[in-house]
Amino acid sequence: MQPLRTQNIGLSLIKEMELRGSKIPGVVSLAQGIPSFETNEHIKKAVIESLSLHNIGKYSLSPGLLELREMVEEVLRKDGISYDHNNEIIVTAGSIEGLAATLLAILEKGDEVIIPNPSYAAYAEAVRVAHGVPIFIDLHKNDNWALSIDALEKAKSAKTKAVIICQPNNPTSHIYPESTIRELAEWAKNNNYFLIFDEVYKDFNYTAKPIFHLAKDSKYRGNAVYLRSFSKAFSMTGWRVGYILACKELAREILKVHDSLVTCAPVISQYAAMAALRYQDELINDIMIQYRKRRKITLAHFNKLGDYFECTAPDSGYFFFPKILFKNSGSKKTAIEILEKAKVNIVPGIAFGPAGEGYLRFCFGRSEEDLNEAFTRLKNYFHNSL
């Protein structure tokens, strides 16, 4: 076989750990960010009804079902965000397809994309898929993972094309303040860079302050793309549906790539997304009660492991990202050893970029039973091995 370009592209360490764990019987996984909750019955019922009322076996328009895009526009308007359903909203096969389509649309071979890290594991490989070059800058771990404009300035070059921002952040679960986002937006605008905001965890907020969304400010819409998903807040990871917000000119170019990649998002999933939006206030309020409870349970477990980990309660999302305090040979080897000896699957911090080394990511989106069992195993592992 001839050499392939993809040989220089890696499989996400998150997926690698899940594959490793699948070969070991009895593993409790706190690795991949998959909620334990079933998709809500309101959504399931609506999908069943749509099967008999609509021809779901046919493609939708490439940008998505008109009714869904209209609903998205209305939801956005209530949040003070204005995007036209006709030419500024694209329904995607999950947010990662939206990211891939965006990068393929805006990048030329060799263009650089700045990625503050730690950040979601798939960004760097998605950039490489689009023939781009990921450039990592470190978030300030001793300052609540703050983003420095000085670091961005030092990282930019004649080849810089875009910056990817995870807001709220995965894996650190911190929320960038409005001041940081506005400073970033001004810097990007002055340099004519694209800003790609991954807002998958926008509905998760355990703080008293609202999450700031730059999409409310029309000043920056010409160079900003917003990726959103139904996967996390609605427990719809398997449905593969999300949407992109972009100005008309940029959305037109992204749509060409989206059409080439998937034609359209799965139509049955688009009907599920409409039901999610119809009941979103009720569904999100209910599920956030459960996540707050699981966050509290997980924090209590970590407090009992203070000799081994240093961590704080997350501000958003459903991940803890503790610093490793015990002697180790790197986060990947540590995660693999814990998987093999304790049968608990977690993600090494290095998966999220160089600044993630020395940390591990734990997902508390799993059931309370799994959380308690996993930490019982971890306590036994540390008692017997260290």
Given for the second form:
Number of protein chains: 2
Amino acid sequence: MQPLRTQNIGLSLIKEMELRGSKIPGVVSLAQGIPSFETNEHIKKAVIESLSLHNIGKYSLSPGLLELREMVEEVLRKDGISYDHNNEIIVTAGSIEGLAATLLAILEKGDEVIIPNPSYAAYAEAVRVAHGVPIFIDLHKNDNWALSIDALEKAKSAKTKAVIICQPNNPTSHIYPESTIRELAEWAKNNNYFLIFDEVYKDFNYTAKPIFHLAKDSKYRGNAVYLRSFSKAFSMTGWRVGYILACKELAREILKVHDSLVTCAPVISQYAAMAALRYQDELINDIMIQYRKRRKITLAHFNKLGDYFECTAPDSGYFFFPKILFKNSGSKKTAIEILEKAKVNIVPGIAFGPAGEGYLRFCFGRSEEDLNEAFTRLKNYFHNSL
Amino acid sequence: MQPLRTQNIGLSLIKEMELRGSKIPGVVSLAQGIPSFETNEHIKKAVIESLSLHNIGKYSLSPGLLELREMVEEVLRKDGISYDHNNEIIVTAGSIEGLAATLLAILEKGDEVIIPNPSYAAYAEAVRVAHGVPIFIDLHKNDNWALSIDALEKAKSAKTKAVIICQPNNPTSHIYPESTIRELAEWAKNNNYFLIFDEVYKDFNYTAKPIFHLAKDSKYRGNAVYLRSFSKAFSMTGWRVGYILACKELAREILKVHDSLVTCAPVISQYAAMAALRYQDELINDIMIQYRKRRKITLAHFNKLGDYFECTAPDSGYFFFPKILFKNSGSKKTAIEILEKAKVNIVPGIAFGPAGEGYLRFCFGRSEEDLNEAFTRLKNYFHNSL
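Here we have the form predicted on its own; I need the corresponding form predicted in complex with another copy of the chain.
Shown next: the complete complex, the earlier chain at its head.
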């Protein structure tokens, strides 16, 4: 076969670790960000009902079922965000499809997309798939992974087209404060760059402060795309459903690509999404009680591993991202060694960009049983091997 | 907003017609290729069971659920086709996602993809989305829309990378004979081009001859990609599930893009697909009885409109593609006029490429009631207006 351009694109290190782990019997995985929870019974019930009430077998319109887009518009309005279901909301096959459609719409070959890192491992690959060039800038590891506009300013070039911001950030769990987001938005607007916000962890907040959503401020509509998902807060990763918010002019372009990628989001998942929105206050409240508990359990475990990891309790999401304190030969080798010797699967920090080197990511979205078993193994491993 | 490259990409004319039609009350649509049938009860039952038996809420592996890939491998083997579920079968979010992933994997910017036309309207847009250039060649309208290698040979250039073949073809319903497919395969192999076969209508055959599948011949594995779907034969367009067959080396590259586009196909739809395969003989047999009946009804209607249309009974698929015999100002204007005046929605032939001009596409996958109502309106329209 002739060489293909994708030969320079890797499968994300997260997937690589999961694949490695799947070949070793008895591994406990805290690697990929998959909640252990099953899809809620309310949602399952609504799905079963929809099978008899609606023709699930039929495509929806490309932007999604009208009823779902109307619900999204209404839910947004309660948060002070105004996007029109007719022209500014597109239901996607998960937020990753929303990202792919956005990048394919906005990028010319060779255009640069700035990715503050560490951040979600798949961004760089998504940019490369869309013929773009990812440009990493480092978040401030000594300042709770804050973002500085200076770093963005230094990274920009004539080829810069967009910035991808994970708010709250995965894997650092950092929630960018309103001041940072506003500064970023002004900078992007002045430079005429697109800002792509990945908000899949927007419902996870363990702090006292609310998460700021730029979407409330109509001043930045023309430059911003918001990617949202039902996967995380509703434990619906397998359903592949999320949505995009963008101004009419931009949404029209993204819609063409979305149509070309998947025609429409899976219809049954759109009905599941409607049920999720219908019960969202109850569902999110219930699940956050569970996540707070798991976060506390995991923190207690890390406190006992204080000689090996430096870590703070996460502000959002379901990941711990501790710094490695022991002697090591890089995060990837360390993660592989832990996988092979302790049979615990975790993700090396380097997966999230160069600034993630020296760190490891642990998903605490897994069951309490798995969390406890994983840390028992880790304690044995560290106490015996190091 | 700055001008985007997608401004040169259109929403397909099929979608444009559906959108136009949705704004006119009381329209009967024979436009988009959506079967009127609901997803079968066997499949629905299996879906409901899977909701309690499996964690549907969780991503599958990127290439799809192991169990589904194993089933696909087995089903293929019965057809004399040998592809390995581990490395050569990827479950996709419908065949259009399979096409997008394939094109994004193989095309460099500016690479050309030859599209024999008339053929499925979305190919050209998919090529453009993937930074490629669609090159149309005309099928022989006076020879039952046959494909000639001469035309391919004339269209090739240093930039040619692939050919997309819809087998059986939509909208012409033509089933390319084994001799043509073999000639095409040899030509592609000698030129080192990829052949992308869209086989979504492979289960529709109203002729006495079987449809030839090149996948049976291992000689062409390195050059060929086969796109298959559960949408058409199982009335599952809304579920967004299909699969790709490609040799290991190529599948590995396509998988990276697939992962970047959607992570995995919707899991619940993968369970629906397993049920479809489990009952496939029964389901396809039953549905083909219905399609044969609808084809016959539609043919009888066309026979009464012989002054206005020249048409043959389709060999495959669920479309009639008659030639317009009356004076007209192009297929698009004609379709719009029929939509507005007769309130019947159909697709202009130009949607399927320049060689489709002068024709119209009618979907007979709609209900008998809709078919009869549509043709009553058409007869009134033609008898009164022309």
